[in-house]
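Only one chain comes next, encoded as structure tokens, the form predicted alone.
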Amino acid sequence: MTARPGAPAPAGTGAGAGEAPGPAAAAQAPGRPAVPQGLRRDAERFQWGSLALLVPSAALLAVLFIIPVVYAFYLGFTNLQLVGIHAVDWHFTGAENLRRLAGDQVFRYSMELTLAFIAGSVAGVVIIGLALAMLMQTALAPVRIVAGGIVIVAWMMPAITAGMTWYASTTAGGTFGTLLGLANSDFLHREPLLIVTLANIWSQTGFAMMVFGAALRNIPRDLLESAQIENASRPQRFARITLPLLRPTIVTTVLLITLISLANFGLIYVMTQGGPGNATDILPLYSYQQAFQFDNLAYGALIGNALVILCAIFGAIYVRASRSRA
């Protein structure tokens, strides 16, 4: 049938049935809006001016951060003393230092000193943490609340309470001794390692439990009756199902936990000052001991780059971590 002339097009006709409108005309229809031909509003791109918006945060970095451990390497490689000539006169000496350290066996010593107690520290705290983080999601209300105030309480303890508290405890005639009915021993000095590890320890759970507290909060409920609907037993509804979830919140605590038990310096200060002897003189307590008994502040400053060194290199594991689990 032919159109008369002036008529309408019938349907399906023209462009082909069932097909839409090219761009051109798509642009061109009334009552529409016309299709930007050029960048794409959700395409990736960089905005000068949004530099300025770093400039506070980037100096804050520099000024508080970058410039102090750029500087402390430094004084590491310098004969800088805290009395003495070179007090005033001092200057760069190059690797002396580095000489000096490389055959420092109460370095190595320390060195071993500080990674069993990080070991013993971040395993501590993390299983203690997880174990009553578990318990307290199926404890009854005023044991929820008597025993976790009781850790939290610990855990927002000053550094130097803490150790007060320990070391009466585990000295001659402490608590531990009289519970035990060994009322003249004297724990500290017999194990003194182990026993800061356990201070420790006890200061860092009520950090541990609340994150692993709140992780367990956010594993679906439904993955784990279904489990239980299945017969999985408890132990394989932990190892199959809590645990997983949970590795990205134990990867970052142990992070943490690390860092953090690197910086608690005033509890093994306060606990044994490094001793006896050198039994608990970790990287922190004989950097000290070198830039401020010894008077030696350059090594001690050395010391100090070695010990951020190593907390770079935890870093660096925690991201390595990260991202395999990714």
Contents of the next structure:
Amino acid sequence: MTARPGAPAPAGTGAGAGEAPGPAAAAQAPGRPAVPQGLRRDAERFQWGSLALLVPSAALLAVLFIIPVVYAFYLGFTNLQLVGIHAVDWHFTGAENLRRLAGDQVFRYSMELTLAFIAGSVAGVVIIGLALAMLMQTALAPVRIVAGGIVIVAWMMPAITAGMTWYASTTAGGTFGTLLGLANSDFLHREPLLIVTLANIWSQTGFAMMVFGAALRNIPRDLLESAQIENASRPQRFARITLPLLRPTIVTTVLLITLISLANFGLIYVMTQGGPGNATDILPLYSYQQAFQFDNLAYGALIGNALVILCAIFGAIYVRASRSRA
Amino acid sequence: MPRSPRQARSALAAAAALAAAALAACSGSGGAAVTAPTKEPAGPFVLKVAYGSNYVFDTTGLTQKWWQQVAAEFKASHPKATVQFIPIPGSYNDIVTKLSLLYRSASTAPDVAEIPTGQIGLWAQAGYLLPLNAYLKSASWWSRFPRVVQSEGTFSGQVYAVDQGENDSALLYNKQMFAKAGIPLPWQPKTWQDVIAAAERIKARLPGVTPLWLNSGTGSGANGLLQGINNFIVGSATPTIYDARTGKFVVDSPGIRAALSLYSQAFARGLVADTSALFSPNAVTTPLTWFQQGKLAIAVGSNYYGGNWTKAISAPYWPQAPKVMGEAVIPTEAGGGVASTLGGWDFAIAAHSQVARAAFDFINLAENQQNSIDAANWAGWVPPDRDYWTLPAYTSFAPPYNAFFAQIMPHATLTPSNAAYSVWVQGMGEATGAIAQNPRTTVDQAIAILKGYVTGQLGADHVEVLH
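Now the other one: the form predicted in complex with its partner chain, given that the block above is the form predicted alone.
Now the complete complex, all chains and molecules, led by this one.
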């Protein structure tokens, strides 16, 4: 971080190296009563009887979450099939599926595709969503309402509609080719991963725009105004005030877009069914293909488990990222 | 909207739960009790009948009409019976998935089900289907089925399913375009090179027309192969796809190489449709419309084309079709002969059906002359009973195609009915798809795709190379 003469940190910020402006310091509320170490702050409110009230939700959690998760992980280590001999007569097979997974080239390729799809989607959604949200702040009210409406309609569209729209526009004779003067170009089957990633960005951006719009409205105007009085340029204000204040929102949005994109099975299934070949066969599609096309329910479950672990890793990274500054 | 790390984590946990629950929902219960089928009940009983409601027959209206017509005859002879229909919407994969789930429990298994030929082996092996040999002794129609049709439901001497109707393949071509291109009519290629030569002539003389339709890629799954490259493989010197003796899939053989080489030539010379059309999920029925619109000259097509152009089916309605469209058998690799795949839909009875006798009576009615011919006409099939092939009720529905395709059927070759066939289908779809996307793909490269995919999925001990 280079020190910038002429752009001092906003008032009220701690002096530390020009970093960590605003929120941390502002959020500190001195004057809270001191609490003795080791004593729960809510001790006087805790009652043993309240445990009984927790039972229904605990039971729901166990039945709908803990048991299925454990069972799904177990299924990944069996030879269960959808049809065939092992549909009825199936058993635990130890690490056999794991060995198969380790040597499965399609799985490795599918993992690479998944990471590329997620990275592209997240970058696209956050950048375009933030850009739209900022443009909307300065736009005239009618423009804002109309443009916002259009973007949100794209977000609200069911995956199947979005998928069909993109399928129709990116194949031969589609809108894309016609607008570019290449009416017979088959963009979808020439650059399949790029096109499905764009379709996903298109369908998620409205969500990011709404979230960023709300967060931008919460940025105190006096901070920006005082920076402006101190001669901070527009990029400086964006980099030093807006972006740091948006950080928790960005981290949360990135996490949500990651999870929503991984769950956006329908969009890719409608557009390419994982094809052509396996060029868009990201993990959820490969899991489905193994379970329902090749009838290997157990192996499909194992790929699903890998997907859950991947989600958990992403989640952990994002949670860390948001915690390190918040 | 989670803001804090803890909320974010619970959102993550919820997402994980959804993923896991979705997986768990796929599994269902493990074991099924083994009980011997009992006799028909004396009192009122329910017969559960499952069928594809909008995929198997050409229209949903005709689907309903046909099943209700059989059910009405059944009710007349079984007054105590209630027929409970289980219509299954969606396409091939949806029907197979739904039936697989229904069959997993004896309590949900349909007594009578309409099942695709390619699944009989798996479901018989899983113990879902009742052997019908004892019942078939009294069925007069069974002995009139061609041997190849009888064998599609037979495993280790037990008959697990009987055919409802069959699809086979041939070349369909536009006679007017052939006349314009100066190709003598009627056209009957002797070799595969004759097909390429005709397509090249069309390309030279009739710009703007797609000369040849060859299904390729993974988009239409097993159907794309049935109405595509498998016709050439089964017509080659090494027609084997699944070697039943060794239990291995063939991933490289002179026949597969010859068929891929034909594809490679056709794509390299620009004789085929673009990938937008070929990779579409509707690809297998695209030639029907393209022929009608005068955009296509030759197709490796199926027996149902003629029926689809009739007014009754109208998919699309094309009254001039018999005048415009000619038909020719697909020659074998050696020259002459008849090459065609064979696949259709069958009736099967659940292994643990409590009303198996009544279920067979239902099938018996479905196989009678009127119902069998109606099914063939309304679903676009050749009826399995050879006595019906010359009856006007069948031949005059879509002349001349219905009579022509019935003659091909006894020479056709069945699709493998094996659990791992879908893996081979994917591998071959990727191989032909690679040629379609990049016509410079060599036969060796296409073979490497097929071999690599099938070997990777099934293991090296489940594949073989024929020389």
